[in-house]
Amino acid sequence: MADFDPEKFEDKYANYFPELQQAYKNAFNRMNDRYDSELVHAIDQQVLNESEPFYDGDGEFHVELPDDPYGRLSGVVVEEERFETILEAHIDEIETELQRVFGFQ
């Protein structure tokens, strides 16, 4: 467990890169076990690679996505509603993993 400092999280990629990688990897593995792996890989590589996590205080995080996440998807055919459902689940997993990695759970 990393010692979490909200001020250090402002420069998260310099101060917490290994923890962020671990949180995203754990979320990916959990999603890959539950959903269509081709779609999960596409979301991970084409949408979430441009996402950014933020600390909201009180042990809560949120993940901001790049513009037009569905439009970024290529090479996978999926209805937008299904895409949105799986993307939302993936973001929930990342936020949960961030809480776990930084010792809030």
Given for the second form:
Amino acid sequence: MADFDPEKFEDKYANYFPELQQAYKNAFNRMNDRYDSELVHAIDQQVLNESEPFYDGDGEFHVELPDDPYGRLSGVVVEEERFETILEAHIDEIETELQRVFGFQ
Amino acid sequence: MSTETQNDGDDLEDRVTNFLRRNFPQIQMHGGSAAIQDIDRESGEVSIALGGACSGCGISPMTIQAIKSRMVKEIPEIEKVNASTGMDGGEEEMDGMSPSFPGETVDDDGGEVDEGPEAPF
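Having seen the form predicted alone, could you now give me the structure of the form predicted together with the partner chain?
Complete assembly follows, chain above in first position.
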């Protein structure tokens, strides 16, 4: 966990799959505690399922989202502004968790 | 002998199934499931549905991305993977893990619940 290798992160799903799952799950659980569970669940299943984390260097990660995240949402009624706020918070949580599971925090 | 003619298709399906079982044992370990919905051998497109606990555990996004990323690398015939948790249509299925039939009650106790007086213990 501590010996993070940026080159191995290029093939992240083969080399760091458990860590990635853990980071996403931790972020999901925290969001679930804090916000509307139904919306958090929908973001997890309908938006984040097309997301991809990248390592930027210096212990920083960012998560790329699919196009038109709000348009991907179905089965949940939420204003776009609120959706954007919660999605942003969720992404922040994932990026923080990635730093944590890879030993940068 | 008659089944020999379908070996090509079955073989690819077996390999997809084995790939999932071999590389993603945690799906089943965590109470989830992965089912092949469709394989288009001409286009190399396969559709996978994750079910059970996968629908709501928070790790399915990474599981889906990992399946997509790795399957096209490890199974040459597969060009594209569609994977979802069955929630894309807006209908949650996370609580419907065990199949049931309308108007029918399923219980694991041998069907004796509600039948006559209970034996005293």
